[in-house]
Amino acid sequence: MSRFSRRAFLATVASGALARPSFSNAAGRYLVIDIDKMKFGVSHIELKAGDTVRWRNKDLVRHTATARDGSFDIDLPRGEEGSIYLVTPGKMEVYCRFHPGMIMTLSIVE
């Protein structure tokens, strides 16, 4: 990795590590939910259709962000990230397939 790309990589990692639940862009908000210490960073969050949610697994074990209705299932090995673009208003429960006691609720409004 060249010096420049290494610096850019480290800056990206550092800025991502500090990101907290939301920031906006023209298409909608981009929300980051950290998974740490065997729980989702929040138990309930209200979103708008058009928002993107990114889950980051900061825990020592593998997790998933799985919609109870089956609409998505994001595998999150240790240290990995995954995201979903939300378009349909409604309420959905999200859980971890490996740790079913880990749950959170997404409320998507128009």
The other form holds:
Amino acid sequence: MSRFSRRAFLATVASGALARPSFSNAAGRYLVIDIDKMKFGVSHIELKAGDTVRWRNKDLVRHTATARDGSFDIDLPRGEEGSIYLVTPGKMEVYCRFHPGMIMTLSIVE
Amino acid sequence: MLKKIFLSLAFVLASAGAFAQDAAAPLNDARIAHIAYTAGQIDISAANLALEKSEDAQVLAFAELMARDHAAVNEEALALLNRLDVAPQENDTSAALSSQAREREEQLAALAGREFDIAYVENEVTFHKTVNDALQNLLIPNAQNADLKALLETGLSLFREHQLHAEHLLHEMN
Ligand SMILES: [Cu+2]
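Could you switch over to the form predicted in complex with its partner chain, since the one displayed so far is the form predicted on its own?
Let's see the whole complex now, leading with the same chain.
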């Protein structure tokens, strides 16, 4: 693990998240959030503008990762994944359109 | 009348508690799986009826979700039973569930338009509530195999979402 990605990993762990950054580069980190057993793998995650978040649906049923503010809506059939490149700082709620009790938040800092 | 049907359904599920103590037909994993699978099939069948009869976009979207989610869970249940080499075992509770459901579907089928939509969604609220109660208090506590228990627990989380969804939809319709 390179020093940079180790730092990214530690930063993620420090935020209390289980998401795993699979790689990182100067442009930003790449974080993976698994959906399983009717839950997002993390309930909250802190990110930097320029990071990419990827949701992977490991659950039995189709889900979505949908921004409450309407800025993105990722359809996630079973076994599928989808990502979003985050540029705008702020706090955002993400939910599943099919199962609206599934909620997580993203905090994006500059 | 629909309320009465669901009261008896609740009774059927509740009475399964009694036969859980019955040494002749204990509530083993094979029977639990059959009950859960049957409940899923009942909801898929009701969803298909709604997809046929309703013209309301929200009701159609809800029915599509029910058909899809319950099919996914049941498919997984069959795959799991296959891995465990357990054959789902028919029992009084699942047989009663099926016959109650046939009766309910006949009544739903006789309705049309908004009357159908409301009756369908009301049924979904009550049915999910009853099944969720049974999962929580009867099926999950009695499940022996860890994978079966885990699948029932995921099912319960999912069906609670369905119940909330149906309640919300009903609230919007009234
Ligand atoms: Cu979902």
